[in-house]
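We begin with a single chain expressed as structure tokens, specifically the form predicted alone.
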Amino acid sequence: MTTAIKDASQDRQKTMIAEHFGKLSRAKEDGRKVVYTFVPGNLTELLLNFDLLPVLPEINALQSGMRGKTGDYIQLAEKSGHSEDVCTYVKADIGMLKSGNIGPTGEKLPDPDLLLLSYTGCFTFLKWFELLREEYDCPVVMLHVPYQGDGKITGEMRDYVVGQIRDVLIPELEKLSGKKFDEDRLREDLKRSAKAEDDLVWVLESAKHKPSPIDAYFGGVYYIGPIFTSFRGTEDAVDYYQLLRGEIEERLAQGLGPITPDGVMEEEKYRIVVEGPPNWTSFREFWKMFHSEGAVVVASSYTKVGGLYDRGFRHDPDDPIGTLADYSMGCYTNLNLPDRIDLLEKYITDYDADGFLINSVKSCNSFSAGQLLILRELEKRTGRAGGFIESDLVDPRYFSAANIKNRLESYFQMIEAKRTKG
């Protein structure tokens, strides 16, 4: 097996993640408190305000999947009574817990001192934390985030979330940490968040160029890592995104395509928009099915699960609690179906994509519900080729390489046929 090609920003991110897991492994001996929370709508800057360490169960699951560990974890969870239809992130997390709670880097994760449930568009999160509440003797705080059923955030919805953050969550974090809320510190962290968000959006929108210097799905999952997880609001995040932007600027200047695990992609044949999460257990093989055909993903919905920054949102240091509320309500999984279709249509148009592809993930209802309707509506609106493949998040039993490869080859042939007719 050849060694994957990596650029400096990937190495920087790997170091950041390793250092964070190192802090977690030493948390109890260092007297640090730990909060388990989720990616969509996470309040990292607020946790930083109290010097609390975040743990994100989805990140543990996907990183364990990339390391080939989740198959055993999932089977262990199923033997404990969890259904095959349950989200495989949940089962991977439960299986990891039952196996000693050893994190993806091989270091033991600390038990949580608080479970912070920021419910944003995924009902499974509620059930997931019910399961964790049974395992850990610690308090639970739920930040209830209204769903954008009508496609907009109203003043009443915003006031409701602001009230919860101010009157419920902050007092609980003060009690847990023994520290008082520092609004000035929060404002400074939010300034750093906005700066990193500016650079991330620039990087993602660089895919409008031809050839695209990035892959906004497979490469994009690395780009979003720091800002969607434990580093938003930190100098590490600012430095990472400045480094990443510099790399992309250099590739643009040289007219280069994306860097893949096998090196720089030589020719851009197809520009694709992708809906749905990737498969993590065969991530590199999955990516190769695209780049070996000259297919570049120029925009994706998955890279918006932790924030729709390319729609203009930035954390606002002048309204620190209000901006946290806006962020929590504005993630992709909190959009209704018409909004998701409109967003994907805009991506197809703005990035001049040849077509769009749906990766329907077996156990993720937050994404898979309504995807066939999305497919048909986008075909009707754009006239571009639509494709449909199926896999799973971290269950290796539901990744059929031969089946996916055949479907992708047929899909690219469909694009060629449309070009010929055109």
Contents of the next structure:
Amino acid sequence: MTTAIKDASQDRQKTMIAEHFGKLSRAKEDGRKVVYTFVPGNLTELLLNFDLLPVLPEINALQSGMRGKTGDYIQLAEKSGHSEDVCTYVKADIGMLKSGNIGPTGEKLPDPDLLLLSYTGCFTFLKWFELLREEYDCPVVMLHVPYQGDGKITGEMRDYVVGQIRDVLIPELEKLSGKKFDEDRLREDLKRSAKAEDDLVWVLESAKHKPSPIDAYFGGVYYIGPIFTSFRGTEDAVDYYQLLRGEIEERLAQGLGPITPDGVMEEEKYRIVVEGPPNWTSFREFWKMFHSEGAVVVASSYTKVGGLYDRGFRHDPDDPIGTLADYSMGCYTNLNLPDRIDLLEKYITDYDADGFLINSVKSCNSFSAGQLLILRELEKRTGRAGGFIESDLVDPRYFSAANIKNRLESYFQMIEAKRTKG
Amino acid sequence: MSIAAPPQTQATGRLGEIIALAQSLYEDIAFKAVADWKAKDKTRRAIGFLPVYVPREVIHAAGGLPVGIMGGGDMTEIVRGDSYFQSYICHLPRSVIELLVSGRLDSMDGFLFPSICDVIRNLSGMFKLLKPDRYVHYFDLPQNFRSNLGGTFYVSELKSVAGAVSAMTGTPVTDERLRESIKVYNANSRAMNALLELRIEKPWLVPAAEYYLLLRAGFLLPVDEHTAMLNEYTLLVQQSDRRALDNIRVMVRGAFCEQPPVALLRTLERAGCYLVDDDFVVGSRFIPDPIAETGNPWDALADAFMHHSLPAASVYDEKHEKAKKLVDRVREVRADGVLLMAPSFCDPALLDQPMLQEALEQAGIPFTSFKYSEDTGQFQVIREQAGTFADAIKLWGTV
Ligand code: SF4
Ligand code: SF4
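Same protein, different form: I have the form predicted alone, so give me the form predicted together with its partner chain.
Okay, now the whole complex, with that chain kicking things off.
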């Protein structure tokens, strides 16, 4: 069943993405302004308020990775003086830019009219836009999102972010778009965000059932697409998540497992929690190493980089600017290490996982620094099988299929061994 | 061809003693000096901080000793640290963890982790887990530089640190005390600037390794002692008979966090490069101008960080003036070229580098770049690279 991945919801998402890139390719002739910004904690609803079109360079990088383009892009960037040591998302983006900035649909992406540097949970974002600023003649606006170093969002942190949105961002976006900020419209859009978020949480939590009707990592990255990117706050997003939820409800009723690129997964042998981003250059091959062994990912941290909705956060139309601030500070990569461990521990318990696996990506210090301590702590606290593999997001040189496969096989054996021991 | 420089004359007498003291402090990776300082009075407390910058004035005003934790250098054998970090993460956090788990940071009563990169950020969480009984705080420096936004946020961070340290020492940070601390650190910064000026004018009087050791001493000694040390050194070294060599004048950028081994600095000088300006231990002189000693001291510290600090890869370059500042500085210190030396796997430094290179290229300033790690032990390649760079500039004025 090779077409299984293409559910109606999947088609719907594809259409939404195609339409968005269509708008982007016509942006200049339609007189629409384009804003480049990042995924975690982004301000999609605010951009919508000014009819601005977002471009998300990380998404371009990951899509280039899936299309097998990033090997060349990265080398191009390295040849032009970028170190082999740094995040490959940045280099994939720089390489794509140097190769004509052709987006995933084969059309040229428009240059930005503004770089909206809202950086949640990663310092590389800051450097990334400093680098892009050298290439484009456009302003940069910074939203500094403080980190939850002590495990909480304090009043001072919130005031700081709210103040920046109100006094810096909104005036800049008004200037750029020539439109006035419309708070009523923002409230309406936020209502739609919350509605879609409800359905997304339902979908992600469906993995608590046995067998799980979804894969919350490999499948999960498709499910989070619209809400993490340019569609939060739109009718399209609401419809997509309703459709998706309906499909999963049906699968649940029929007792079916997740849909994989090779069809519905038959027997659920292992339930795994995964920490860390996936690899994109060999995404399907990577996924297959799991589903061919009957391993389903029941929860993942990566699907929380654009919001921890399952911990109860919803965009709140009654506090439109405050809620944007809370959202930007609440994403997974903005949690401190102890909170990340608590969350993963909770996933392991709540989703009754057999174990957890860390995919440590070379690119991303934000995720990776400290992961070996996470591994140790989780093993200690849960007594379940912990696994550790290494790869990269979009640098094909760092995806060693044989090595990862070996490690995964031993990992699954470890789970079996733990089971036998009782 | 290589125009070899003879080795520096060993310092003797009082000068030799000062350098020996600085060297012994540098080698004090168990922070014995801190334990000794604390032993003199049971109420004393020490707060360790990671690179790059924290306003030490606040800790000082609360009666604490701010202590810079710059990594384990090439003197710390990594026994357990490597098991905490993947191979593609810089070296500094593994040696810092090594220091922690081996008990060598036990004299610290608290730790501050300034917001410079994701590694230091996550290291703060690791400390929270590994040392639950200590004060561990991620010190979030603002990236918005308006006084009513970033400034207000920064003051709240300063007050939170002040409150935590005061709770340990029993000494509240009053405005009065904080102003006094600002004065004391201003004196230190004047002494530092005098040394820096001398080095720019007569680099043969202030060898890079000595300069570096003096900077490092400032991260361990009480500030008054350090100021006195700097002043005495600056005076004595001018009376010495050190002679100028046929070296080129270079500026160093990229070494603001994980520090190069001292032997590497000596290697660079032996290869024919006088280091006339650098960003080693940059937190010790992050704010080169005096900070206001009157008025609201909290606002003065915020203003100093936001508007009067040196450029660093970890601070957002809001005004887009990094390139200009770099080139201006090259001219100001009359450097013949720039060494872009960054720690391996250091995202902030390495992501900054293409922008710095572009600026130097545009301005026609020669540069060369290489990576190091705090425990680099082989300098042959770097020595040759720096030697060739120096020779090319001596012969042709460019590379
Ligand atoms: S370091 Fe990680 S979070 Fe940051 S841009 Fe790279 S992949 Fe994204
Ligand atoms: S050396 Fe660079 S990456 Fe490593 S901790 Fe320091 S700033 Fe961060």
